[in-house]
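To begin, one chain is listed below as structure tokens, in the form predicted alone.
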Amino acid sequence: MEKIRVLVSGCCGRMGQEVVKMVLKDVQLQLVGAVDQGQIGKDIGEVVGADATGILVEGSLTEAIANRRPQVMVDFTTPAAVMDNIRTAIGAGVHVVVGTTGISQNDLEEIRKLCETHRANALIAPNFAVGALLMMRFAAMAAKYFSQVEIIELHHDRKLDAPSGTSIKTAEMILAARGEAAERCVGEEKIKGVRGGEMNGVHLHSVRLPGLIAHQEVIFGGEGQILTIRHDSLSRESFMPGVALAVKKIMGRPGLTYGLEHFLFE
């Protein structure tokens, strides 16, 4: 079986690295390059702690591309830095799968044009765990018997935005399934903000905090009840079967795809 030829960028952050290692050791991939702004020059298995490849960190994502000629490329990035590097992988006919979050809605619109002009595909996936797909699932399933919720979700001190991609496509999701905003809770907010975020009736929490990696709460309130669904990702290794599936797959699943769910559940 030919394998599937793999960019990495973002391959000097720490998902980006956990990515690599991922397609190093998986016999149906190939590593063929690797793009980062940070340690340009080095070779990307002594970066992250394996043998020599041969593949050296690269600075341009264009050039990589032209030059490496990968099949699909995996984005671990900056919110500030993915939309253009989507522009430059599908503009140049290679098949995305996107991790990084702060992707909007007319950012998603956007890349559903250039899937169809350019016929390439992409994946956007808020989050890779399976466990964390459950529990957006079992979320929107409990929506329909419970007039209201809040999400609490924690991340590490260095996550970028804030809310979480996972916590937005969870409100989404429930929302969907209720086909309705959520019941408003009343009240005063004697501090600003103490509330959290608010989409269409369901509040959003976000705690960032040197020690977490992933983690979030769906809290379900009703007469006498309380549901709670909780997720907790203890090292970025538990996104990794996820990625490999979404890389594994994008070929066959044309356009735009929002959500790792639908290469699951589908």
Ligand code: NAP
Contents of the next structure:
Amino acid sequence: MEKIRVLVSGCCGRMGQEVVKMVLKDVQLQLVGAVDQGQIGKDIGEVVGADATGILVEGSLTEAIANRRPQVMVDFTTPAAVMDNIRTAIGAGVHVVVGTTGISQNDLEEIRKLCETHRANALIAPNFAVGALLMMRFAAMAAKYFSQVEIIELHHDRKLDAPSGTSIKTAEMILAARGEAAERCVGEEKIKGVRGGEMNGVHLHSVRLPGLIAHQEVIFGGEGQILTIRHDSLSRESFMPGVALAVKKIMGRPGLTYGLEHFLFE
Ligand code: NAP
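For comparison with the form predicted alone, kindly provide the form predicted together with the ligand.
All chains and molecules follow, beginning with the one already shown.
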């Protein structure tokens, strides 16, 4: 069986390096390109602490795609960079697996159209950890039975955006399962923002601290009872089985898919 040709965008970042290591180890995948803004010209194997690969970090995604001919681009870059990378890759007919957060509803619409025009497929996944997807699913199951809910997401202090894509997706799933807004509770905020952000009655709180990786608690409150659903990603390796699965399935999934759960549970 031919290996899938993979390019990693953001290859020198924390997530990108894990993806590179995963691709190098997976017998069904072949690393053909590595793009980042820093460490240009270095062997990506050495960047990730593995043996030299002969694949050098490149700065231009357009040139890397033209020269390396990947079938799939995996992107873990920044909210500011990701849409341009998606436009470039899909525009060149390359399927994309994207973990970078900060993609809006309008962006998703644009990606959907790009996929149709260029006949390339896209998976946009706010979270690649299987346990986190189950946490979201369990939260959606519980949503009908509790009128009030708060989401606390906790991440490392270098995360660029808040709230996390996972917490937004969780709130969306809870609201979709309820079919109406969550019940709001009254109370004055003595410090602005102390009750967190709010999506139709679902409160979201973002904690940023060194030492954390990616964690989320969904706390449902009802008469005389509390249900807490919690997931912890203890290392970035936790995301890699999900990324590998996505890279292997993306070519058979036409158009835009939003959320890895569609690859896992359907
Ligand atoms: P990071 O360590 O800052 O890595 C981002 C990398 O992308 C950096 O090396 C950065 O280079 C590079 N970069 C920036 N702009 C670029 C461009 N235009 N082209 C190519 N590379 C570019 O961040 P991270 O912790 O790996 O996280 C990356 C993203 O993944 C974030 O949005 C994060 O929230 C998300 N994430 C998603 C999941 C999930 O399961 N979906 C899990 C964890 C993280 P410079 O440093 O030189 O700018």
